[in-house]
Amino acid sequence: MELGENDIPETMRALVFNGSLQVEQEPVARPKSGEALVKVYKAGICNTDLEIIKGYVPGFNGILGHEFIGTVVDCDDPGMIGKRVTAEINCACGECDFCKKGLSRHCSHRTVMGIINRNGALAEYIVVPQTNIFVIPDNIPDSAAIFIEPLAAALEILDQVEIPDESEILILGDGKLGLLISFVMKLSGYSTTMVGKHREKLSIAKTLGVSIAPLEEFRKGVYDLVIEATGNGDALEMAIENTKPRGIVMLKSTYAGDISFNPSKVVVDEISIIGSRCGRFEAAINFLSNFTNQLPLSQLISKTFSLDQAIEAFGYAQNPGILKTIIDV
């Protein structure tokens, strides 16, 4: 439904981060030329956001958040006003050398919704630019559209690298991203095998096929793809272990602090270890759109907390065993 300029509040609830959370009332923007106003009815708690306030993002001021559904309520587009809505969030200046290259998740002058100079999505209100925008498919339930951002990340291995049809897989991790590493790979016809360290989680990739192996029965082996996606730079030493000469290690994990493993073997065994970040939100809303009914997806959901709990649901969030947290708001 449309707001008219008088609708729309002088300020709204948000998430705010300045070295602690807090439930706030703040200004809700207004958006300029080329930005939409887009009104948030339900967000996700992220690993990364969970890392910001450790420390990840030092100096971060703002309003946290950028896993997001809403509604765009004022833009330059009429035809977009009460579309249901997601945005990517990294938003690019359009004018740099990566920018002009297609590299605009690497632009130079980028802020990061709720991450780098850019306020986030866990408040009632945001404002993104419109190049950003995607709208969602009508056959994309909500319980599958919160996942876009993360899904994105996971598809993103398949834009950075080229796996042979006849590659093992080995993913780390059994979060929320590990998770979905896993319904991406073996939706797209990968034998892939998950170690982690919780069985009800990895139940749920069994569930689609994936082999799976508790932490403490898993013996070393040797893959031609691994992903480290615990969130534990520890994980990293296991990673490079157990791949195969001239392999790759694909690091997701996002943590504050620093780690530190033995080069030797990645020297000798000429592994390449490749960073991965965001994916292209096109590529997540047509996986879901292709898959959405065999994605197991409400089952990552661990519970759903109002935005006036939001800290509370911080606190459940960093609990083990814990997969997404979603903050309706």
Second form
Protein chains: 2
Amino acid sequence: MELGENDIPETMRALVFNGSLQVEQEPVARPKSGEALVKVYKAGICNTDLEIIKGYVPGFNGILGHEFIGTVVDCDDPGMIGKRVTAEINCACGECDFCKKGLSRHCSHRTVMGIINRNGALAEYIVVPQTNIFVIPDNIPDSAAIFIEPLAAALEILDQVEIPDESEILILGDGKLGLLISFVMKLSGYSTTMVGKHREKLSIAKTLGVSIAPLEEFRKGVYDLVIEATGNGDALEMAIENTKPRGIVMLKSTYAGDISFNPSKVVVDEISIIGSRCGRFEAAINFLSNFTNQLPLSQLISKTFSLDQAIEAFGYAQNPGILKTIIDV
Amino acid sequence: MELGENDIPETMRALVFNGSLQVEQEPVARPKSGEALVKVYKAGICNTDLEIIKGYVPGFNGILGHEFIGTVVDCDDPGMIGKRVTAEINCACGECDFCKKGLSRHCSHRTVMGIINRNGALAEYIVVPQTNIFVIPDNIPDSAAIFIEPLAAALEILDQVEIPDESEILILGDGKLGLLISFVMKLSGYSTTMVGKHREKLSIAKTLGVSIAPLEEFRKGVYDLVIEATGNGDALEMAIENTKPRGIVMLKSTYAGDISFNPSKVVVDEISIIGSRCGRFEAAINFLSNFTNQLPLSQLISKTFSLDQAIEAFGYAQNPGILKTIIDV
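Could you present the same protein in the form predicted together with a further copy of the same chain, rather than the form predicted alone shown above?
So here's everything in the complex, that chain up top.
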């Protein structure tokens, strides 16, 4: 079932942001040496996409989307043709200090799929550097594989800080990232509590044994690690209040505008506030392979749309309480 | 030249804060078992003292002061009588989780000399737990020993974070804490830059080989570690701007009120903002022993007053541009 080069069309449908959103016919890019052309068949809508269309990421124009799975249809390595893959979204120079240290996600010359100077995955085809490609193991179904990118972001926390076994972890926010983080922490063996506004979302974490607390019932506690995943800057103060001396607050959300906090407790209790963004795809794929059967990922999918319905899908994804919105391309 | 118990007077002069500042006659406390009575002969005024008299530390009433040197005049161990000492300011329970982990400075039951529920050192005598006492080696002169407590706070940075050898360090603020931090970083072998408003203060750091930049001439750079020691919350944004991806901002100052920042760069660049307070006295004493001759500490002393002039000394210490104000008791 391979697509020959001759089967690749000249144009494709794509969701383009150009100040406004449109599904348009766009040329299908051809891979240069070292690149691969992937036929996308499933993509997710991320909060970052929603922020971009609100204008929070200045300067981006092009095809949106950075969470996807697809099939390689053209690349230097014939053994890759036909493989089910996804791809690391940060496309790095490979030569700067960060790249040499294995931190290519911080390459200062990077382009980022659907975010910075590079077309994204909400299209029939996408060109990506071959080094960014990850083959998805057969035991991971599509409905789980579509979470590789946000799951890598959740797992990034474990790469950034060493968390002793006996740590008590608090997650603020029951959105899709907060829920993925709760899965990661609980399945990594940590005592995990989650606070949020939505009982039905909290209950998804509860099935995994995460302690849940609706916001109005949450009593202040003292945690080793508090993960701020509400998307609301006001939650920083609550995160700091609930952190032990020498404890850590991880900031997983991006917000528009400034956030403020009272630095007294941060200085006196020597608290660390650590920003956290994308993570390693290897880690996410391993995690999915190990825990496919336990992870209630299908409960995180609120609705699936076709690419032709992409604008409607973006409208839907912006409603309060929606978890993952998927586009079948 | 030992003071016998009979030579200890019933009352002593002390600088008492009770909503306002007064030099008063106070009873000399007698040490219980496990405590020592120290005759103070030199004490420093810290910014925290100045904050307390402005009302920033709610609830403190009593004798001020936590930077001192003195002579043990009474304690269980006769071998300690007559020793020149200083003392760790945090007096801990010794039994809680933090104490057991060697983090007694974070003991939640702690009292803190001259700051939280315990009389301070701006007096002729002070009672301290014997476990808090540190004998000052003979090769450290009084004029250097008086900096043990703030130097421990500067060295705390090295205890909290691992700083690779090739790191570039930026210090914001040329006050006494900023200068001590610059000494620590430079003498620990790091490439260190300091930004401040006062050429004459910056020049003290320059004698040690610290790169200095008057604020108006500072060009933005990219540092592995930025230490915020200005005492002005507005500097946080400047600290973040000048930090590399995965770099660290240390907050060494305490401020009144909230501070704000734009979290985008913190999240995208995965920057850590870490509060930092008191440090280990052992580390400070070792550092002073090793570097006594290189450290330009005497240049940090702006003026010395007697205890009777303590109120005048506090007025003086609050003037802009003043470094360390010393009280000879």
